[in-house]
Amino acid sequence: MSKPPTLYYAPDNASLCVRLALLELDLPFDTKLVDRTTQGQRDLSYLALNPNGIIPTLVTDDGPIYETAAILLWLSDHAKGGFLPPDMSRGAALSWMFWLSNTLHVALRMWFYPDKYISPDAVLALNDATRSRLADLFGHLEVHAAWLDSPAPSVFSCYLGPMARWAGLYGPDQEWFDLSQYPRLTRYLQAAETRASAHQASRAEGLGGTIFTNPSKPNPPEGSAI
């Protein structure tokens, strides 16, 4: 990269995953707040970068990149030595990366924004179904993700840590997610949140102490999480 990329972000949004990766890779970067209190993600200047009107966007020498998984994979491809989990084939890593993106993240979005997916009279039924679906997905992760046993940072830790955080903070029911049911995941997140990248991200976005295993609502120095 000939010049530092610019991360368009909002506190405790999916841009947190990208911030963590940039910090973990020790890459210089600039940030630009997308103010959700004024619907900054719908501003014409932001839509010119990301026509989907969602956060994040990373502006790079390759142009603007959006979609969290795409940005993380782009960073991994441009990092010295890569940033995928060690001792994992690229095929297996891509499979899990797209599972995190297309399966777990999508289910969480349905949990946070049910009205975007279904008519108002069916929201309660969707919430019940999504709660059950998410429990199954975290159970699947606990059983099948062998990479949880490796504390090494990677695009996975940068993506999964925030998603586990949000599961216990946002949505119609904040009490449903019990991390203690998933001991492998708990150990993985404990390792991730002790890293310097997590502390730096927490200071930048006002996330508190144990940001993944015992999260609290953010108190950001600028902008709003919702």
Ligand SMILES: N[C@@H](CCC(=O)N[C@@H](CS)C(=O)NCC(=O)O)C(=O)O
Given for the second form:
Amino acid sequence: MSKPPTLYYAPDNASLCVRLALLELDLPFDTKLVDRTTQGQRDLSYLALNPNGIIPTLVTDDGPIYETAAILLWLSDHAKGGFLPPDMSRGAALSWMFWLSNTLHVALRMWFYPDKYISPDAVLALNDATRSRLADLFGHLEVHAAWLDSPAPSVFSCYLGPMARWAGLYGPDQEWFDLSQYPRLTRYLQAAETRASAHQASRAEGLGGTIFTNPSKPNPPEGSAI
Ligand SMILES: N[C@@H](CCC(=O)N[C@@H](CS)C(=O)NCC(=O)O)C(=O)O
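Next, give the form predicted together with the named molecule, keeping in mind that what was shown is the form predicted alone.
Once more the chain from above appears, this time first in line as the rest of the complex follows.
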């Protein structure tokens, strides 16, 4: 990367995953706020970078990159030594990355934006189904993700930390998520939130302390959250 990339972000949005990775990899980068209070993600200038109209986008020497998982993998590909968990095969890494993106993140989006998935009269039923689906998915992770036992930062800690954070903070029911049910995940998140990258991201986006294990609503210096 010859020119520092620019992260189009909004506080506590999926751009947080990318910010954490850039900080963890100690890469210089610029930021541009996408102001969600004015639907900045729908501005023509932003749509020219990311026609999906969602956050994040990372503008790089390779052009604009969108989709959190794609950006994280791209950063890993360009980092010296990569940014995958140690001793993990490329195949296993791709499997888990797609699971985080295609399965867990999609279920969270259904929790946050049910109206994008179903007609208004069926939203309550979808919320009930999604709550139980999310509990199953966090349970699946707890049992099957052996990489949770390795505290080394990676694309996974940068992606999963914010997703665990949001599970308890946003959506129609903010009491349901009980991290204590998942001791392996708890230890993993505790290690991730004590890293300098988490403190720096917290300062930049007003996230408070214990940003993954006991999060509070953000108080961002600018912009708005989900
Ligand atoms: N699959 C996308 C999802 C990103 C996403 O959900 N972004 C949210 C913020 S956390 C967003 O832009 N929401 C605004 C909207 O949907 O209009 C990715 O991984 O980048």
